[in-house]
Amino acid sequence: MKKIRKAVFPVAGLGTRILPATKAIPKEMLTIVDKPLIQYAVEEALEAGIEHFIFVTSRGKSSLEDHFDVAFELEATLHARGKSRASIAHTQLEPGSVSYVRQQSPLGLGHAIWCAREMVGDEPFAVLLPDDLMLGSPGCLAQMVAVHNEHGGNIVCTQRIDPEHSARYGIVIPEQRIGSVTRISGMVEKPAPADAPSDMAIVGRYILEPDIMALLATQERGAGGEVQLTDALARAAAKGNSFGYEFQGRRHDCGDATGFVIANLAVAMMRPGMTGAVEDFWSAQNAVPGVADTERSHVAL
């Protein structure tokens, strides 16, 4: 069975669900706490034992390759000072480990990473969307890389949701559950509470054989006019060896500013040094007698 080597990060989109906030900045660049959403995706690679990083982009995206760039003025500017440069190790990856392809039209996931084709080859590769913050030990692309070393075929991370949600996920169809990981049948992309065949969502993680890019390769559209990799998974499922993985770790929904907000919070409860004045704060926010809670909401900004 063939290492997963290659990982496709699908940065094209246009951040829509969070402006103003993306409107000069790609949303893979806002930050949780002290660290681009990219680079947090892109360590999650790392350690999973990825060496090369494909990057599908758009035009507006310049300032996301440039944090994976050397930086000499930067680097000279902290050395000349006498400070560490520990904190920028992790933008820099090995020359000729990163490419960069273009997405010249928003024709979605899918198109996206049949944009990537060429530079993956006859492999299978991972996909991350930056936008989910997946928070794990180990991160949530290494454990399902174990499971492809156990049970090879498509991989999707999978989570539980609230019924009444699946209009915003694509839905898998289960057939046989082993564990954490469940054997699907099929998949169907943002259907309606009443239609959704499970409660178990794809979230931000894939792992693809490469015959996936001939499937998006007809260029079929989906729902919202697109072209959507879950109904090319879901054919590719019909003829088994497809499976969904239900991440052990917990998952932060950055495209929106709730999910975003609270990603901040979760990330800086974890961090030495950080989290007790976290809680001294919302302690204190608690603590101001007579404040309803859409108040205090405010008193906290």
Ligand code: G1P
Given for the second form:
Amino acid sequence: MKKIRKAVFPVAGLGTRILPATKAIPKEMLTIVDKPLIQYAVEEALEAGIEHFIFVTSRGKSSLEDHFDVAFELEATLHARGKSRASIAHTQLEPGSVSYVRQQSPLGLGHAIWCAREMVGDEPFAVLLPDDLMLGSPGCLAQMVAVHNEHGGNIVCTQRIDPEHSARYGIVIPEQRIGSVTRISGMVEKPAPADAPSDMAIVGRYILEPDIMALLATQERGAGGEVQLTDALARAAAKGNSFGYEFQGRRHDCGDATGFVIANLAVAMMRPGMTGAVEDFWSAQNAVPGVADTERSHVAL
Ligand code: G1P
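Go ahead and give the structure of the form predicted together with this ligand, now that the form predicted on its own is out.
Following is the full complex, with the preceding chain placed first.
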């Protein structure tokens, strides 16, 4: 089985679900505790053995490029003060291992992936949607690479959802369970609950065979008037060798404010040195009657 060396990070989206935070800051640069979302995805990819990082960007996203570049003044200051560089580890990727390509028009996830075709070339590759923060050990992509080594084909990461929420996701058509994976015969992008073929939703990690690019090139617009990756994957699945993998871990959708806040709490609760303070805050909140209500009305102002 060919090694998965390349990963595509679609980061061209406007982040309209979390305005005004994303008016001037790319949503991928919003921080979960002390690291931008994009860095969690990059670290997950590094752990999975990825060697080449391809960012599909758009206007206003240059801070992403700066984040993974050398920060000369910062480094010089840390050095002069005798401070460790550990806090900026993994922000400098191997020279030549990062590529950027622009998606000039917001035509959808499928179109964004297609924009990376020349950089991907003729080998299987990973796709990571950074809004989906995947917490797990080993990381979600490392789990999926192990599955790809065994089965090959196109692999989508899945999670069981409340069927009422099917219109937020791509939903797979399961065919047969084989060990830790489910062979799938198709998938549908954002179906209404009544039309959803299952409760297995696609979440933001994929391993794709390179021939998906040819399917994307001819893919007509689908849900939301956009070129959907799910629709091209459905065509590939009809020919076989497509799998859903239910990953071991927890996913947080950081593309909206609620998911973003919960992700911050979840990461803080796991962070040595922070867990106690967060727990103390919660118990103090709960111990004082009415405090939560007062705070809520203050926030509403
Ligand atoms: C995208 C995909 C969808 C998938 C979702 C996971 O949708 O098109 O199939 O279920 O990511 O987060 P988006 O959230 O970009 O609308």
